[in-house]
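A single chain, nothing else alongside it, follows as structure tokens in the form predicted on its own.
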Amino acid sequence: MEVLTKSSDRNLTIRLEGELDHHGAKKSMRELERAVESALPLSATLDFSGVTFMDSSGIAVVLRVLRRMRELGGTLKLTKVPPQAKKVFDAAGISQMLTIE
């Protein structure tokens, strides 16, 4: 799992690439936490266009970023979520907690 970040004017965009499974989630979570702490954004976007597979570990990653964004008074949205990952999010009710485009 690769995490690519871009920050501008307290807006953070994070592109995820690869498999977001148990092994990829641990590394991704650390990198996402560092990116959020460095940028202290008011809005963050997780771009899932490069995610080739996701299991329930991806839910934990998203919830951790969502919790931190709320602590900062900011927002989080997910974009370009592939159908397989969308099914995982829908089953967990994530689409009711944040915007999925």
Given for the second form:
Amino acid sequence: MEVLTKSSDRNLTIRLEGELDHHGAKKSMRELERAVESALPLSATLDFSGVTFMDSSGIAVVLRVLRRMRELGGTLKLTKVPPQAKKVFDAAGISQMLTIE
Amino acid sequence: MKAENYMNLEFLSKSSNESFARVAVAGFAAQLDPTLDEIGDIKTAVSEAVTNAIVHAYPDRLGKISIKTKIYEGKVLEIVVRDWGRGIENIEQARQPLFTTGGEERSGMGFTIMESFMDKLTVRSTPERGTTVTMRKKISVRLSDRL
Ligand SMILES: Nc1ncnc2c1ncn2[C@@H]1O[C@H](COP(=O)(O)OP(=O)(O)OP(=O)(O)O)[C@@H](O)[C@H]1O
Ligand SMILES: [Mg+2]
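Counterpart to the form predicted on its own, namely the form predicted together with its partner chain:
Once more the chain from above appears, this time first in line as the rest of the complex follows.
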């Protein structure tokens, strides 16, 4: 799992690459949190286009970022979510809590 | 009911085995000619069951995980994921959406996802003895099956 970040003007884009399972989440959670804490963004985007697999471990990761963004008074958006990951978000009922494009 | 084919796996509860386990089961299921969507469902369900064994069954040690996969007549795939770990005290409660003993890193949606991606989910468990999760899914019949 790779975490690639880009930020300007308190807009943060994080591109996730690889398999977002428990193994991948363990590795990337800290990097994600570090990216959010250093950018303190008002708007954050998680780009899922490089996610080749996701299970419930990914839900916990997204919810963690969502919680932090709400504390910061900012918004979170997910983009380019592949069908397999989208199905997991839908089954968990969190598609309504987020903007998923 | 007699199985038409089977495949058994056994591995240590290391998180680095998660990917291998779901890919192996999906590879075995490939002979049923599943759709991409069905392959995704199978991988996801296996990943949930295996992750539970790694995270919850053996929280502070490494232990054995086994997966037994069978194919029955009518394109029915059965997957049995077993561990010999801590076990589940209250299965009904554990299967509720959002119930977790895993803290911030877990969402409590694993069983809910297994249930929605497979046709049938059975959980048997004995505290301090281990847990067996049995899942079944009927793979759709397609035109190519008739050829
Ligand atoms: N193999 C197992 N051994 C022991 N306890 C288990 C096992 N599988 C599940 N559990 C218990 O059942 C609970 C619910 O499991 P479930 O997979 O639904 O959610 P989770 O693992 O906590 O979170 P998520 O799967 O969303 O990451 C777990 O928190 C744990 O207490
Ligand atoms: Mg789980």
